[in-house]
Amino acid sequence: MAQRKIDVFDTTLRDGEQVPGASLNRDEKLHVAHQLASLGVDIIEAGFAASSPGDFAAVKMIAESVKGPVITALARAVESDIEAVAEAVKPAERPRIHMVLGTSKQHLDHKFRKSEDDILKMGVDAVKFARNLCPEIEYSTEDASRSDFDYLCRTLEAVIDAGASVVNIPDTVGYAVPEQWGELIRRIIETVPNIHKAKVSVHCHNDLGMATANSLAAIKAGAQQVECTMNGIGERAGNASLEEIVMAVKMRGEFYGAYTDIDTRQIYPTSVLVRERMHMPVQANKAIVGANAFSHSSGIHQDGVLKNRENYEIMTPEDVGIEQNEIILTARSGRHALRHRLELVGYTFSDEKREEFDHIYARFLNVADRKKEVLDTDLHDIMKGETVEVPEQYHLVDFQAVAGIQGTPMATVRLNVGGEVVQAAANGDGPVAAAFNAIDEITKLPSEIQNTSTTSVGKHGEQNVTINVGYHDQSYTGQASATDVVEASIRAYLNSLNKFVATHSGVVGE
């Protein structure tokens, strides 16, 4: 089947900016805007020109930097806004006016309150003006998917005999379903009889969840531009995703007989750039750029990708621009996975070291059982047989912690003290001080804190937290991790006071 090229429209600087609090600067919009050309989009709607002049000077900024794509903004059907557009998207080597005007009878009644022909009229009005301003001019249907589709087809041929060069037709508020939008696209293709002097473009919103599913069935049924935004971002419940529409494209192309030209290498470190300069995260199960895209944790799926990607994986991570794979280890992962982790940090297994590795194995699954992730550090440690299970005298139950700029930082600890549940309270300089000071009321032992340091490791933010404490004489190391820094801190403090507690009882050497 010959492929068709879709162009990919992206509106991440508008109706992606548009989300409450990832408005960006000028100098931030610049940068998405090089980074979305590096990544090969074929449109950039840098903004909403008329909105501000900030957002007209950054649109001016972009046309007149950013090289390759053709670059737009948003109008409305009025002539101020046309020109601020017009004005603003001059520079680019490639200019586009793309106005968005409403053809449900949500919108003619209850937002305009005007009637279908004089909606049309000031449809095609807005065409004609804008086309003495530039030579390529989208028109877009607001609400199409809401709207009668005699009147809606009675429009696009309208607007295309006045100059329009694209058409867009968008399901504004995600009410479409993937069987009945892709039908309407196929229908109005087959229907306008013009449609061939412009290219069809649709724009889907995800309230329902089908942003994606949608925009794939108007590619399938004959659209040629498809809008969308990187991770998703946009009003309410976000746009048709850039990153799950390319990806479906180029891993299904013989069944949507489409291709696109986006470099999907740079798809990763575009996602990265969105999610960081407009605030924005991802949820780390998101499809393509989530942080668990690529992450197998189950054993079962661990030992197939490592015996062939394949088997678990239609696409590998290189292909969006993500180094590798990676291999989580928890208490679900099997020796095979913890071999190859093993290898990649510099140990190796002979198959005559079998019994050795189960007893490694061992002591690997005595570890994760106590974390939700095991990281490179334990490895090392598990390899020095630093893992032996210290008998826990002092486990803690709970703990609260309170600090402010005004006010004493203060801490109640509660303990588990050979089966019996004791609890302190007590001050300190920070929040740490006063729970380590609140474990010293519970335990009365002499400690001195040498030193602590703290990294954040994995993905999901946790604190590894290693502590120096001296006892007397010596001198005991605790490690701990948790998502919060007090918690991590306590319970590093806990393994190096129930290390000197086993030591003196004679249960594990120093």
Ligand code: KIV
Contents of the next structure:
Amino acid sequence: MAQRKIDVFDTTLRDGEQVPGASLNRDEKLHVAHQLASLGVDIIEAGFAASSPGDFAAVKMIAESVKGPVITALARAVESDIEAVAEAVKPAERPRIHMVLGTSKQHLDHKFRKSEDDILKMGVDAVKFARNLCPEIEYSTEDASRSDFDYLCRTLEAVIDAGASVVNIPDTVGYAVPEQWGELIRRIIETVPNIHKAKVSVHCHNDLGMATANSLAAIKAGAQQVECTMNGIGERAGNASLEEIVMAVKMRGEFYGAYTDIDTRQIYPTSVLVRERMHMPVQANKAIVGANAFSHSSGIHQDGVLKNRENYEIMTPEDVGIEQNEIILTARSGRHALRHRLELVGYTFSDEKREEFDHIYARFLNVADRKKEVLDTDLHDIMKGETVEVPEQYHLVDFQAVAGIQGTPMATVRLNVGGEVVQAAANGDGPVAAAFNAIDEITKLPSEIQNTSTTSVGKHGEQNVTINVGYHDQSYTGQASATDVVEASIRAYLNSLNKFVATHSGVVGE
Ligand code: KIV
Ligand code: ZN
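Can I get the form predicted in complex with 3-methyl-2-oxobutanoic acid as well, since the one above is the form predicted on its own?
Let us now look at the entire complex, which starts with that chain.
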């Protein structure tokens, strides 16, 4: 069967970034975008340019410096949004405007309160307007899975005539099921007379856990572009996950008659970068990238794998870029271990570069002193010289916490505050909350915990805690690890506090 190339449209930085607590600053977005380019995605949706000046600037920066993929950003079908995207993506090698307008009766009646004809005209006018500003236009018929088929086809035909070269059919609410969804895509391709003038794309959400299956059914039915995110992050239950679609197409290429240009060995490094940067850990049994995805626990399976890996594995960890790495980087790691790990994440050092390596090792030790375990994302920061020391206005001296079911949890915390040791005790819903209350007693800062996540990493049970704390409407992310989860939480909380203080005293920029 002739093999069709499927374009991979990554929306981690737009649909994925809409998740609460997952937002990135401009440099972090750029870092992820460069990694997506190394992964080999065809299109990067870099943001929603009109949503804020920060997002506009991030999209523009990505368009200026990320080479290879098409760079796009989302716009509603209104001129100000379209102009913002056109301006932000203009510096890209291949810019694209992605616009969205609903087609379902639900959206027409209860969101826009307009007739089918009015909305169709609005879409067509918006495409014509955008076409004068950018050579490539993608048009998304939001909520397509709940739209009337004839109206959907009429819209697609009209926007293609107006100049859209990609038409995206979204299952915005994750309502579709694979057989029906595949059939819908097939019927659209058969029915819309000018469909050959545009690429057909799908964008599936995971509300019923079928986003990957629906995307694959669409590919089988003839879709040429698939929209997805790394680790499946995105609105509500998330988007179709890039790694699942790509590996399914790779492993079952003959069945789908298709292939992608993704460098699958970059999947795992990208997954780790996204989960760490966006504070979205993946579950252990997550397909392709979860901690258990390639581990075998039952005796029968272990015996089978030892006899021949293929007894229980359809792909190898190396296929998706998982290096079997037993070396954990800590403050006790030597130069050899650091050099080895740096090589695995893509940095090599010749003997002539010994002096440069010495500086990097010194920076590494600095980070390791604070973090217990140094992760791959830390290494990228170390290499870029981005390991900004946050001065510790509040330094943990000691704490004691009491937990239990019968009594009231309480904690005593001692902090060194600008050279003076201060102590406070407080109750709370648990030992962590009690410790946070004690810290608040000392600092008197008006803070609000927005999001906390904990992952257990490494063989020694280190707890890696990430916490987003709001101070005066700004969010600051604190991170710390320790084998005791209360200690890790206190340190993460203090880290966010110290960032806030440093930002307000002008020492560090957020
Ligand atoms: O889910 C959706 O419909 C979207 C569109 C913008 C494509 O994210
Ligand atoms: Zn979406």
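None of the values given here were measured: they were computed from a predicted structure. Numbering follows the first chain given and starts at 1. Between two forms, the rigid core is defined as the largest C-alpha subset superposing within 1.5 Å.
Positional change of residue 19 between the two forms stays under 2 Å at the C-alpha, relative to the superposed core. Once the rigid core is overlaid between the two forms, residue 359 counts among the residues whose Cα shifts by 2 Å or more.
In this overlay on the rigid core, residue 480 has a C-alpha that sits 2 Å or more away from its partner position between the two forms.
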